[in-house]
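What follows is a single chain, given as structure tokens, in the form predicted on its own.
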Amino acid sequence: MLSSADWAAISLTLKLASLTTLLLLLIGTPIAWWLAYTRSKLKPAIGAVVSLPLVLPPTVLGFYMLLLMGPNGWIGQFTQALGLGTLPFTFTGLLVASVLYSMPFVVQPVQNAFEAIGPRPLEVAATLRASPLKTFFAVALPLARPGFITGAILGFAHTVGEFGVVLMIGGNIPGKTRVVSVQIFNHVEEMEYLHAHWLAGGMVVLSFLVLLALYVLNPNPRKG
């Protein structure tokens, strides 16, 4: 059965995944829009930076984020100057790391959805004298809905399954930074395989339900 520490880890994981997904939809949407329609020579470089977590080992990303957000890093010095202290080993630091680590899983589906719209609907809206902002909210967003569904589901699921980055940035603090993946690791280290089975089995079920939701809500994601 699940212990109180297990339930605390589950609650923290769901909170982290929900906030990460929400922030990624807010931050990632303008990035995806820019990548979809820009003609800037910087597009390949920006796209590569956004996609970097797909190929970079989580521990490498976590290590450099730990340095940047630590007391000697420029982010850490900035947050200390604001009186906020440093971000490592806090839930806020964990949230920042999760947003950066899961970004391509949200940005890429949304970008693909924007690109699938094509210029025609946007041009028609412009001929009807719709402002760029109105065109974005009234035309582009509804047409890109499947991409947002895919991005939200993948971003949430990827955050739930994080291990390397959250361990590097958040550590293993009960009730503050100890998420499900770290709790499973703790159980295995202590040879508490039954507890590990309960949590790991729950992760398998959750992963299946997430993928099932993806295919039910968006049966043909290639269309955007």
The other form holds:
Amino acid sequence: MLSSADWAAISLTLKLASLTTLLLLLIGTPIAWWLAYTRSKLKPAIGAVVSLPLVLPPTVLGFYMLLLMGPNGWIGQFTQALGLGTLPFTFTGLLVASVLYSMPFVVQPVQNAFEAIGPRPLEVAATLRASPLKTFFAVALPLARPGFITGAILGFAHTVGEFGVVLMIGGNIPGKTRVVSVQIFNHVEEMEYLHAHWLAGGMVVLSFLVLLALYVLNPNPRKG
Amino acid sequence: MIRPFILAAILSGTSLLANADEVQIAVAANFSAPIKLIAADFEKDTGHKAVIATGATGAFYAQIRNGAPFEVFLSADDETPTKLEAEGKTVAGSRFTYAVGKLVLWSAKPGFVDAKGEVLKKGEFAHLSLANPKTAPYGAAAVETLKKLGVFDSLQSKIVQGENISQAQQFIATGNAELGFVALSQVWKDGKLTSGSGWLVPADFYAPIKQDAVILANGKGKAAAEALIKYLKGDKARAVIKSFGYEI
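Now that the form predicted on its own has been shown, please provide the structure of the form predicted in complex with the partner chain.
Below is the whole assembly, all chains and molecules, this chain first.
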């Protein structure tokens, strides 16, 4: 059965995935909006940067974060100057890593949903003298709802499935950085296959339910 | 789509290569630097080729039990090869101690670790790195040392674990952990520390780390595997092993 260490890993994972999803909806929405409507020449470059985590192995992110966030890296020196210490081996560090790592999974569906609205409804709103801000909240957001649902679910699920980055910058600390994927790895390495089965089987069921929810709520997630 | 016959061609190609006097070695992470030198000499002197995989001893144990293709195993302890022997996964009579490891408390910063390890009692650091004590013998020795010093409970919240002893060292080398326990061989060459500062933990603080090598069932009757074991017992290899601070 599940031990108290397993439960600690589960609650930590859920906390990490929830906070990551929340942050990504806040940070990702303006990025997605900008990408959907900008005419800037920078659009392809920014779009490519946002999508990088889709392509890069997690070890690349883990390696650079370990160096940049460490006491000798520039991010590390910045966080130390703020009195925050360094980020590796902390929950905050994992949160920063997860936001970067899951970014495209939220931004892309939301961007697609914004693009699918097209200029017409926004122009109509403008002719009815709605301010750009009001247009965004009263017209664009409700119309893009399927994109937000898809983005939130994928962002959450992808963070739950994160492993390589956490292994490289986490330090395997119970209650702080030992998430479910790492705990499963520990169980397997320690030959505790029964424990591994409970957690791994649970992950299979949870992942299926999450994706099932996605397809029930959004029959055509690709269309946003 | 890869067509089946192409896949078959690729697979048979690799297995042909594996037959060409090649020995697949699983090596405990603490021995990764010495084995590179020894393997280079071995290849030069015998004409065989050594293919090296390094990792945590416990992880290799699980992999070997589940059919990993290794032919020789250089463990970080004597317990794991003994267990594999009892389970019939080795060539009987091939097991021997190739090195006795030493534990060191090490920091990448010069002067950070004092010659008596008092720095542990002061506790003026944020992170103490060690290898997972459940899978890595040097990690277990580190925990034994902390308990012997009576500081395990007070330092527990500062411990960060590497998946193996290499990762434990990497956390320290990148400065993310101020100090930690590693194998002497990782930071020692020709009679001195290669960098930083360290405290050589007295041998009576932890159970001796006798590191055993063994020919695995996959290596049975293979000339290259037998040659490697013979080579490890030779003077040339022993001189390399000693230069990294091991005893034999």
